[in-house]
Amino acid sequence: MMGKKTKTVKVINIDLEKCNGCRACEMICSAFHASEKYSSNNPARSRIRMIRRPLEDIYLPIYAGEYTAAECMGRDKYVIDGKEYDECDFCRASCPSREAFKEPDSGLPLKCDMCEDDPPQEEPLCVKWCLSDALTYEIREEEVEDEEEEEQKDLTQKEMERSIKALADRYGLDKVANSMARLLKKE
């Protein structure tokens, strides 16, 4: 018999009706993640990206999720409230077929860390700085099986190893090692 545990889940909810495409979320995220915090502003380093097509009135903030070494097969289009979106618009993954969510200098994938810091932030800065309230932060508890949580830890470790191997194959082990050393030096 498996026991149940609770797991904390942190989510940034996005209200497309409220987003006006101001890109404040990108700016504060890139400043927070600069090599010296708040020392520079480069939206390419942001863990949240704004899909902006003003002529079509499309403003879609998406925050970075897991890295995937494989390119997906989907190229579907979706129509929501009369606006047409590409399937990639909703994807949170860093993948070989696009440049979104990759660190511009090294090409390493970026993932949203919910601005975890010491001392901890009350909420991610993109949410805090969103003047239109299009982004909201939610923390909830979910029940999971003990075994399921252990499987997830093993899967995460395997994903990380697979991701590092894919990056080393693509960019070279030296470049990946140098990027890791630079990241560890920040901490």
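Rigid core here is just the name for the largest C-alpha set that superposes within 1.5 Å across the two forms. Numbering follows the first chain given and starts at 1. Since this is a predicted model, take the numbers as computed values, not measurements. Compared with the form predicted in complex with the partner chain:
- After superposing the rigid core, the Cα of residue 22 is displaced by less than 2 Å between these two forms.
- Residue 162: CA moves 2 Å or more between these two forms after rigid-core fitting.
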Given for the second form:
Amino acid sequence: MMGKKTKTVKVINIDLEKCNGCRACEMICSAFHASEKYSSNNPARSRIRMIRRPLEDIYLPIYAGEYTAAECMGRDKYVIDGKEYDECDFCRASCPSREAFKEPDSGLPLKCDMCEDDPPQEEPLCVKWCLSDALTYEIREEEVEDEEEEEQKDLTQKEMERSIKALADRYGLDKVANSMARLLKKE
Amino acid sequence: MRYAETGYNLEIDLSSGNIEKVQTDPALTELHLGGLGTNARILWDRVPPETDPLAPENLLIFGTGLLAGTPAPGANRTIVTTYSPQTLLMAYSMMGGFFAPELKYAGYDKVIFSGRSPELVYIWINNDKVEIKDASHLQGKGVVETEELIKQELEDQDAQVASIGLAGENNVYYASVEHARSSASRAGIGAVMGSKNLKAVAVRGTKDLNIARPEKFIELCNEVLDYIQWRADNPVQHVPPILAGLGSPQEMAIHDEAWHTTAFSWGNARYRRKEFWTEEVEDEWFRVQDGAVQRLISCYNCPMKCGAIIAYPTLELSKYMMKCYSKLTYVMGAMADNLEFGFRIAGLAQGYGVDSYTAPQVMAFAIELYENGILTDEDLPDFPADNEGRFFYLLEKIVRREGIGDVLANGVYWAARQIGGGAEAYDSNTIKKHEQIPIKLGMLNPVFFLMHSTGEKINITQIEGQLPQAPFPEKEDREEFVKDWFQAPSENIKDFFVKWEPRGEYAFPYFPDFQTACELVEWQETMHYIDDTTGICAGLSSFPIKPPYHIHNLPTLISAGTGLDIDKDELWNKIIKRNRCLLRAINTRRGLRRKDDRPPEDHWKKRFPEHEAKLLDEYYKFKGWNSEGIPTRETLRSLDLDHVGEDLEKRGIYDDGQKDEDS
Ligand code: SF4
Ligand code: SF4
Ligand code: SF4
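Having looked at the form predicted on its own, could you now put up the form predicted in complex with the partner chain?
Now the full complex is given, and it begins with the chain already shown.
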């Protein structure tokens, strides 16, 4: 028999009208995720990216979503209120077609983790630093069917899997396997 | 590992095309911090004082602030330093926006340009890859267009570009360097860039910037953000709305211009129009501004939104970005009552890259000369009859150095002397050959007298700050004000403020005592000098009343960011004093003397020559300078600048001063 249970949904609301283009969100995301928290920052490592074209009045914060090995079959291009966005501007994927959402040095994919932390942060850091309220945070409970859930893997494991998959896509599985083997031998 | 700074400068010799990445000496950071401090040191060490500002031997230094690019909110300033073709002294002007953080992420603290390129070029800095690129197709292009074209050409929308317009290319003495919504405008830095045949610098960086003590640093940043939010709900009382909040004056967000339009002078810094701001004007100006401002925008990592995207149907160019009160400078200079004219001409002028303080004053000066028969129809063929038309006419002549424009392009001081025939008398608002804010007041203000006279920036807005500009009439209000004035540096300054009255015993000019006057000046100036080294925007620090950054948290912030251990005393009495004296020495070596330390003649109606002389004497003493305003050898020695004192002595500069005094 299937029962009901509640699930927490975390939402970041984005109000494009309120964005002033300051890039504090990018800066603080990268600082928060530095290997000792806040020990360095680099917006190129951020899991939120500002697409900014001031003279076209385009101010678009986009969150990093799933990694994808291959680019889409087709592209989308939006025009909203007369503003022409570029192809793929609204997409969250870390995708081979573009630079965004990859670590600048290793090319490994980046993904927004809602600033998961122990103990948990009050709100995601990008939201906290966005004093203009272009980004606001909301948590709500939703009822869902209590199906057999995918086993909860811990976060690092998930990240590892994603990274290895990305490396394999980039350099070929053989090469990655070989390197791993070499590394293991050294130890 | 280096913290807050990258530890590398980029040296680009435009004559030979040689590019080098040079590691910097950490000892210099300890002595001068970064930004203005180390810029000044490089200028002192490497550019001889005889150098013609527009000669290839002059250096043009784009220095990032020490904390620029770190999480410190509003730390985004690029300090551009060189010798000024207009004042002939050291020029330094700061620009906000996004350039400095990007340069840090590319791995550099400064870009230092020397020489002169044989052809017009631009520089593309993409992390470790640095290229000198042909810019012949950008010749004559406006700065907004230049920036767009370069980004397209580089296929990088995230590149940050600083560029010059036609004015810089033609070495106009008040040409600016423009970048996004910001500019380094004062003292002709754009002309120096033009003289090097350098059209633009584009930068993109994707490297890490390190913080020494992350936990402490971020804690302080969070306090700053909290206080910014608190201040948004708690504006300062008893001051004009434009001065009540944080940031650069909120010209784009606030349309109440009662204060600027009635307190500042119109025309060639001549007329006050105390009755100007009426309800009708307010309605009309509100309508115009509301129609023009498309979005309020910020600099890097700052919530203040001091700038705006301007889109106006009648604009000659489609859109541009504006800040501060450039919307008013042309309107007031032209005695035009219409704000729309302000938005139109400011856009055009910014595209050409001229300083929006100086340019309108030069034009207003030219109109006065014309109206008084000193300039004639021969000098100004087909000169329009209306002032708005005249301003457009003059702008075109100046940026091209065409006809009379070639003379006016040198600014009021030089133009007056070149034109002659009595034109000097119309040079009413310059200090050290540089146009000043158009304010004319009644009673001498001893504190502002010292700041106007002695400031090395030669621009009051870069020296003043934090202190309300006039006393509050009611004692209770003053007492209320100091209750949460934790930013004040000492009890003495709070006492001064509580006592300070509009008239009577505790009023200007003989109040406050010399010591307090000197302390007030030094405090305000020191706060600016700190910002100029850290790259924190004055709009969150030295300029507004009750700012989030102040003398009590900045030493800790700098220490946590860099890993140095600097307390208030070290910061104020050693590092900043050292930088202050070094700047003074640089200008002394370029000929600056006591006679140059003066405000515009008619800045105040009521002057007190004896008292003013005494004020200067006392202030020089307070600073450890001699009676010519030259830092003494002992002072320089105590600041680890003995080599500077030695150089001044070798050049006979101390005897010079002595001789002047004896004669
Ligand atoms: S912090 Fe907020 S206002 Fe600033 S760029 Fe990000 S979304 Fe826009
Ligand atoms: S929620 Fe956290 S991880 Fe996601 S973009 Fe914002 S700061 Fe980065
Ligand atoms: S306070 Fe204003 S001018 Fe200063 S950094 Fe912030 S947005 Fe820029």
